[in-house]
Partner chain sequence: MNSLVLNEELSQLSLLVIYAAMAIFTLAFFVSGYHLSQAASTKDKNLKTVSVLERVALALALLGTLILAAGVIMRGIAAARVPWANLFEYSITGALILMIIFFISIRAKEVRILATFVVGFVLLVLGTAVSIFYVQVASLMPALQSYWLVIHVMVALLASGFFSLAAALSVAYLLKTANWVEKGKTKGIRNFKKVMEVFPTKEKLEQLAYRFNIVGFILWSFTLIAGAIWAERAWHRYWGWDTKEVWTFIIWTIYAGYLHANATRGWSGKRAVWLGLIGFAAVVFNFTFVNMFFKGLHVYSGL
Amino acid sequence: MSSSQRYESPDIGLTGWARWIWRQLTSMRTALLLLLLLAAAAVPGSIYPQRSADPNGVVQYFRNNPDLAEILDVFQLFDVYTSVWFSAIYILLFASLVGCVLPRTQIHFDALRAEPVQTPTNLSRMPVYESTASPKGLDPVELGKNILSKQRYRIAQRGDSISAEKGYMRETGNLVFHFSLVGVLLAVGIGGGFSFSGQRVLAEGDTFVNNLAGFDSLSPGTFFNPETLAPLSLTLENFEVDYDFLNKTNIGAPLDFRATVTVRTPADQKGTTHLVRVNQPLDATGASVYLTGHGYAPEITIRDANGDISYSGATVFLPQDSKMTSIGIIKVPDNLPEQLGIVAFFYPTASELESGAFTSIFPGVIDPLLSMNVYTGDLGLDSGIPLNVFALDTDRLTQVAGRGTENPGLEIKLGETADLPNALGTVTFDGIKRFASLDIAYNPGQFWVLLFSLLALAGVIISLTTPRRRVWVKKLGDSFEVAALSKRDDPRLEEFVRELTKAIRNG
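Coordinates for the sequence given above, by itself, in the form predicted on its own:
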């Protein structure tokens, strides 16, 4: 043959490439790789706050790390579970599992209907082999058949030999596991499409109405329909915190949080009272209500120079440390000569530092104090741009009270009234309420995820504990042979063959 002769491989074409790609995708190795990749892809969802679960956390992250947050947002790291790359891995894993499991199911079904394989000609070549004299006056093949039948082996007798098989439940468990994984993926995908997660902050006495307008923020699934929201209302009656007073090294640490709520429905206008704790959510007509945060909501009244009320009510203050030093924003756009903005700090148990600043030394209310920095100007409420109620944009405001101004910041104790600068009016510290942050979540796929997860666990247990064996008993004149083969590692296979041989020899 000439050395210059060249071999040209045939062009497999588009169909051939598609078939090759499909075979690679549906291999078990690819399925395992995609499963590991999906687990790794979910890690950023536990590192960075997600808009679907913690929208305020995302806002805070943008405020603290504006440059980094912009980059992370480009890669959808604040929306991991709905991102393009996570969805691509999810869909590929689903296709891989389906393409891998279906052919194996057909093969397993055919194997269940088929008879045990023929007895090999040379049994001594099997991994486990025994040969001994036959019991006098008895047929070793018939004895072996009876023994294996009692152990629920499938048996086929051909002449002077039997072929027995057992352990098909091993592959059945394996298939149950993989079908359950597909079920989990479907339940998560479909359940997530019909699910929603909403957040609402309620001060004591406030009521949440279960409609779109009732949520502070809402993250609906793809197939979410507002009409499916159950007609109900939820009122926060009381919020209590138990603090540790006994352990000297742990004084002030919270021990328990309890939100007392009243749920009313069209069929029950009087309502039913429930307790919501951190690890004890409330089931309200299918949706679960979780307690995710708490804090103080001081009651503040602001009056203009004529004594008319410009602002009144409980204002949510966000905790800044474990001693519940909290910050709140007050915006008064009307009834004053100028729009008014206040950055206020609340100290449940106030203590003055050497620098003159205040801090809280205990999270409970013992000696409460409000301090306020006051701004006037344009609050930006008419710009048409959504504004964060927990932030004050001071770019178009002028500070008229607080550090760096002619007027000191306001310091108000409970029940006291202080004058606003520039004869703008007065501010009164009327009282203190607590607030609770509630997360209302609904996911119809949760039950199915649990069911398929339990089935997957059962499938794994069956697959790992069921031996897959083939056993042969063959008569040779005055002796007989016993041999066995296992599809996987079977540490008891040799012991089983010895016991079977002994049982046949002893008749």
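Positions refer to the first chain, counted from 1. In this text, all values refer to a predicted model and were calculated from it rather than measured experimentally. Only the largest set of C-alpha atoms that superpose within 1.5 Å between the two forms is called the rigid core. What changes on going to the form predicted in complex with its partner chain:
Put the two forms on the same core and the Cα of residue 219 is off by less than 2 Å between the two forms.
With the core superposed, residue 88 shows a C-alpha displacement of at least 2 Å between the two forms.
Relative to the larger rigid part, the smaller one is rotated between the two forms by 12°, as taken from C-alpha superpositions.
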The other form holds:
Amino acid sequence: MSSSQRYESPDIGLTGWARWIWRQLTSMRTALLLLLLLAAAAVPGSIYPQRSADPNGVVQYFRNNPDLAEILDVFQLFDVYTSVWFSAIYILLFASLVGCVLPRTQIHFDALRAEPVQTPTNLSRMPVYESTASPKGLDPVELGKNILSKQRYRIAQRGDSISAEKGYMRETGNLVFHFSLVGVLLAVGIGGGFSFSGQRVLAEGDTFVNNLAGFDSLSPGTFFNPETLAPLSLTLENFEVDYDFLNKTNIGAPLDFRATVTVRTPADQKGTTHLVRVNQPLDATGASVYLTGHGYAPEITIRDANGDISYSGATVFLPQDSKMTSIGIIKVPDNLPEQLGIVAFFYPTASELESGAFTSIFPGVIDPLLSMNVYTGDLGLDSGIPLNVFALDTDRLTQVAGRGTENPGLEIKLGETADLPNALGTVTFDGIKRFASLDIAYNPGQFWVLLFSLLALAGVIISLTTPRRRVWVKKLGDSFEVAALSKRDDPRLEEFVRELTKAIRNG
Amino acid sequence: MNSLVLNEELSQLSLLVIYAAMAIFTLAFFVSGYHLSQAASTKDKNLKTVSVLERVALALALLGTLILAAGVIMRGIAAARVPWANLFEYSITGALILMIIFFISIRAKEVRILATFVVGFVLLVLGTAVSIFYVQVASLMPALQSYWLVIHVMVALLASGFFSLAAALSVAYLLKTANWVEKGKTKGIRNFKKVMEVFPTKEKLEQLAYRFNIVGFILWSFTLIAGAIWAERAWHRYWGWDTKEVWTFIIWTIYAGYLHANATRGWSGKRAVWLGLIGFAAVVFNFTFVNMFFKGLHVYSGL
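Compare with the form predicted on its own: the form predicted in complex with its partner chain:
Then the entire complex follows, led off by the chain already shown.
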């Protein structure tokens, strides 16, 4: 580059640059671009599964497309809404918002105290303008002043004219809207930090104690303190489901889920009974309890060859379809000659397929059946690695009953007992309980999020529906002029000026 | 114990009634289109025929709306609940709401001229509903058994109705101001230009679109807040970036951008109108593709 072509920029220094960047950031155009960027940046989160909303989907994605998933993960496409780039956009947007709104607040405060502007010399240049003869013997300016002050205009009289203004609420609403959005953001952030949500599966009769050990899984916020968990226990007394028996096209559809729970606190040792339903959580002090899932927990007893009990209890079976065919895993590490693993299927209303396999044809209990594939060997429980209770690792197990072995799978009806192969013992199907999946959650920020959201809504409604008007009435000899100007959209401005002129004209 | 009674026969009858409404709307569409072409080519002496044509088109559209209303109400009675709990029902109720908003707004003659667009769009919605979205009446899954279903979905449909009318105005604006129309070279384009001259001025179209979008934006904000309140009750958190929540947010943000664009030098006018239409495209995408193909908690399409 030759020196003659070089563009000599004035040396504005560091503060000059900072000021320039700030002015760019707080310009309307930047705000607009950041808004559109934010909308675009939110899209990938609906295309790729997100760890926050759908963790299993992410695992599945890694399994199906391992190479692509690695790359996507580098760009945080499974954590879009907490990603660096998404955060950068909204932080910039809010910086821009604050930088834009603060000076406007100052200007608005000044405007609220200031007198209406001077009457322009040439009113006919205004967007809406009328001029007609004055009423006989009356002062049109005085008449206009009376009418406008009744409509709560702020009025300044200057010689033969008045200048009136109204609609300051437009900007007030606008500012309230933008400040409330900052409030929403802060409430979401701070509230999220102090929040927690935990999951717990309870079979009928089981009790949950609200402490860290009580949860099956827990997602705490950054500042969550387990000491603050409310001292309470919750017992699932029973769980009822209504299925549709009546309507031919709708048979088996769930109509209602009802969990009856008893909550005990130090102050209420006897406990209080509540009904928890979907859409009807239990709001206890310091946490709410939500019903998020359900299923069957068949009661199974396993005895050794001597008839001594080696396993007994209600076991949670995970539902697989809408007819509640469910799969459960039973692990018996002790009290038997060999470690025993069972993959069990539960059919609340069993029906045999042509292949000889079973399926459930109705989600309620009409003709229940348990079928089991039995494994012996090493359950892998001694390795110290925590294992999924809903999966059986068959690597070091040998299947001894079920498809592919010489022993058929066990099929047990309610109340019946079946023999385990190799004279290991017996399995009894004692009864059927239901289980409920409960979410125990607390978010101290949500009240504030709602409050600021409603404030923002009120602000935007006021701002978008209040016209900001300037109106002038001026006496010109025997006639008078009326003119008006509105900031932005004002559907009724013309009509307003016409009627004001008519009212003055008619005295 | 619940004792829900569904009436599948009435539901079938409701479908027939909706077909009847579609037939009437089709007639209204053609008469209205014919009206536009007549209004574009006529000299003053035929003005009377033109206004008769317009009145016939609007009367047919009104008749179609009344029949559609009967169909929607029958569907609700057949299902023993509000008729907006799956994609088919959203569509028929949404179409009805759009027609009602249209008829409330036609006191402004600038809106009346949109009849062809609006009726055409409603036909498209109803056609998709009966051919692709149709499902038999079914009970409400427990997650949907809440008065928030009545509020949240109804307001979302209302917002969509206002956005649709704004979109119709925006399309008219773009057709009127498009370069290829203004500099029309072929006879066909010149005729089309004449049709567009029947429409209000571009300033008026832009201004009206802005007003409808404002109402839509306010209602959409309310939809978002109501949805969050309901989500807290049903799913234990008020916001979880579920796909439908994501798209509700995207739509809100695009329309917020639209409002800013209208107050930004260099962005008002054509660019802002385009932004509004992008927002509407997102509404349609959210309603169809997100409902049908995206994984998430809002799996209520019934398909």
